[in-house]
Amino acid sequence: MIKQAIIPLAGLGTRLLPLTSVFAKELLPINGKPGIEYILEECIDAGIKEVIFIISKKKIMIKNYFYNDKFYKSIINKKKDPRVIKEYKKILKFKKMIKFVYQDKPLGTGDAVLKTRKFIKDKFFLMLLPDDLIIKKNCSKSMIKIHNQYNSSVMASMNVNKRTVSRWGIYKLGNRLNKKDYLIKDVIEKPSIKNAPSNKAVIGRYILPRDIFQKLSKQKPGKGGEIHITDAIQSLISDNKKFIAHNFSGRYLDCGSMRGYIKSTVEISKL
């Protein structure tokens, strides 16, 4: 069973300035929710017990978040607010289940991943990435019982135009499982169009191996100078480790761009 999840959120969200200059993306309202509160929601309902974020001191923010336990108590003391009441139960319930470890260099998500190898477990855990929603199904839980069905890793696939494959890792796709999965043959963390061996990309899903960790420890920078969880897929996948590319049944949302951002407020809004 997968119980733990980790979450890395020490990006520096560039692509939401100026709003990321004073503020952490993940805490960006969406239709008057953080955004970060939809992840944890989802990895509730799939049945997760434990959740480790991966945070820089710049983003110190949000573990504040979680434990403004005066501010809550001072306002619940004066005014017995049944809505603050029930939001500060909420956050309790959140607080319960998360842990934080620390990335204060920005060397990418394969470097986050390794941050948290003390607190891994079982021999598989979910990662998801902040900036991706997906609504409408819960794509956590789905993964989760393709990975108890076949034993294997799963990540989240879909199909994206190929003028974009750049942004992406990529998949080369092996034997059809069943309608909606494929095993992986390669991956390629942001191939140019040239190179991308298909259009299907990884989404920010993941339920990966503890052996990934060895392979991080000794991985070299790829592109852009930072340590690739893509990359560490590779090798493992180099070694005949089973990856399942699951093509979820929601509804993918890009909350890491200004416009992405806009456009999930009025989506889920619709909800």
Contents of the next structure:
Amino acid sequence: MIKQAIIPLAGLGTRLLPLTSVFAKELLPINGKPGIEYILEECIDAGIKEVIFIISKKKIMIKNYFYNDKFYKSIINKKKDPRVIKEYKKILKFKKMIKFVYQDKPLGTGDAVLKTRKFIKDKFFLMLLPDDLIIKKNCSKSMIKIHNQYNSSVMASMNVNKRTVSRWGIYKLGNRLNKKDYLIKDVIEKPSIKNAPSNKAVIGRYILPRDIFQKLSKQKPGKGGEIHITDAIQSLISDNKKFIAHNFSGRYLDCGSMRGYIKSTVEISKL
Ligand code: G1P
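The form predicted in complex with ligand G1P is what I want next, because the block you gave corresponds to the form predicted on its own; please supply it.
What follows is the whole complex; the chain from before opens it.
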């Protein structure tokens, strides 16, 4: 069973500047609610019991959002506003399940994952990238089902426009398992159009094996000088470890870009 999730949150959010010059992008409101709450709700609904946030000192605002008890208590004591009480209860529920670890240098997603090594208890865990919102269907839940069926690692996947392959992790398709799930042959981080093995992109939901930590601890920086999770995954695939691409049926919203961020509010308000 997948009970733990990790969420890398130390990213600088440069695509959303100037909003992110003083503000954590994951707290920016999407239809009146911080983006990170949608991600947490997805986790809870998928049966996750503990979530590890990887933050940096610069993103301490995220921890403060969940640790503002004094403030809530004084407001609630003064006037017993049912709305505030309800919101506070929700925050407390989230707080109970979150652990914080720190990544003070933005060395890449792979480096962020490595910071959670001592906290991961089971053979597999879930990772969610907070820029990637998937609405209408719980992608993590579907992936956990597939994991349970095949006892394998799983990554969310989507076809992208060939011209944009250098924005994503792109994989080479292996055997088809069923209508939505395929084995992955190879995966490459942000390839050029020329080197891309397909137009099939990895989206920010991963069920990863604990073996990934060993790979990450030895991994050299890749594209852009960062330690990429994609490179560690490729290394496991080369060792014949099974990775499944799940073509999810929800709707993908890229909240890390200004266009996507604005669109996400419009789309979510229509739900
Ligand atoms: C990350 C991953 C990339 C993946 C993407 C999905 O890239 O490194 O492989 O396709 O998320 O959103 P980033 O968005 O951090 O550049």
